[in-house]
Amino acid sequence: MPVGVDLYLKRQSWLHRVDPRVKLLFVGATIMILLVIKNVFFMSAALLLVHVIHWSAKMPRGKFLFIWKTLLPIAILISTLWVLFYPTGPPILEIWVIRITVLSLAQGGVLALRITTMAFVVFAWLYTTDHPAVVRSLVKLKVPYEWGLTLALALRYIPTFQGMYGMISEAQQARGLNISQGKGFRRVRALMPIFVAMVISAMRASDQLANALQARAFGASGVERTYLHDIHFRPLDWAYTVFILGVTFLILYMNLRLGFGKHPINLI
């Protein structure tokens, strides 16, 4: 029976020990680079590098498979639509009105690899940073505490509701509900008992959460919040920060001045 799980995985790895603000910087810098670069070989190398980072952080195989199972259909759909609707350059294959070109294949591959790499980068942050650290890092960056707590609660309850949906679905099917019957609106009607139970469970969880926050004086004016375990920059975190900023500025400079990564196939 599925149960609610947390995105954070407790491990003893170098990435878990990195300051959350450095990981946020890494996520932002990587997304910026991926949006600027349009080369399929660079995107492939970036995706491979992110996989190495996940592996070095001792991420289990199931997490890799979860991300790929979620993103692979989307990546295939995006690349296929691009190839079909944006054929540029000399065709290598023509079937009726369909023209397939090398350039369109490379451009579609860039889009698919970009989305996949971005997702792996974000999951690397979520898998290695617990929710209190996420809140503290945002507060250190002058983000209001309420915003950081809202983000942390959303990240916490997404897998919880996913597990809740699995349990309710299995319980309803054990009572004779057939959710595989029909298509379209009929299938939606078949899923209505699950949706109703999900809404009731969500409202119950929100009420419990509100009572818990109220019992902890959340939102009380004139109260300065303290932390049992605060976050601090270590010398190694400063080194990571300098390295990330240096690599980011170097790639952006090469892209603007030398045209690095502007062509889907040729690096320069």
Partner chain sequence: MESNGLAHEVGDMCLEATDLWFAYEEGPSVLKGISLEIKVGDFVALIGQNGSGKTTLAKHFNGLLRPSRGRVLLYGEDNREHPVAHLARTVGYVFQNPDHQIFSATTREEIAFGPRNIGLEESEVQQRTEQALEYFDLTAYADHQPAILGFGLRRKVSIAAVYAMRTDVLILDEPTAGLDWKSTHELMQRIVALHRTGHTIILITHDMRLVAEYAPRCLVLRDGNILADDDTREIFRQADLLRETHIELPQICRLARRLEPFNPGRNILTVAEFLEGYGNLAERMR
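Having gone through the form predicted on its own, I am curious about the other one (the form predicted together with the partner chain); can you provide its structure?
No partner chains or extra molecules come along with it, only the chain itself.
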């Protein structure tokens, strides 16, 4: 990944044109739904749906692969742990102390799918919304500008830190640090020279950033901010909002009243 590039990708797509506040609502609503629902089929469908959304918003394949590459190890780890340590229901396989059940497989699957889907939802928001728009949408929702900017800066720095990690790891390897040695705790110890140098660099960077912001009169009191590009709700955005709220309430209602998606395998 090139150093210092942020998550946002400029493209012409319907999702790019959607008002950032609607996207924020979408992220919030989906995360809520994903936390409430515990059904493996529903989760699979949701994951498929975000993929369709990404694809219709012209996400390049490289980004899909990048997200998958990052998430897959975590997802597999979590679901494996679940399957091994929380066996419930009748077993389909028993080896020594290990008991594997259909139910725990489904529950493990739900966990893995939930994390992956949530990540894709958040990425769909960040890949299609530039930082100024993120900040402005938060400000319009009455979040103080400083907070909005802090969040945007944090997002902005994720790729910077990735690049920093790459360079520091190279610098330490060039001094003979073997980063692939050992397992578990020993591995962590081997990576210490990289982590510590990262913390130092990060602190230096944040210090400089704070100075640079102040030097350009950030936070001066009694100033009403104006914006270069303001954001406006289009009629279509109202439609999206109504749609998102409608679907969310429907799903939550079905979940509470009819038990929809409460069981890992049976939908109702």
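Numbering follows the first chain given and starts at 1. We call the rigid core the largest set of C-alpha positions that still match within 1.5 Å between the two forms. Just so it is clear, the model here is predicted, and its values are computed rather than measured.
For Arg204, a C-alpha deviation of 2 angstroms or more is recorded between these two forms after rigid-core alignment.
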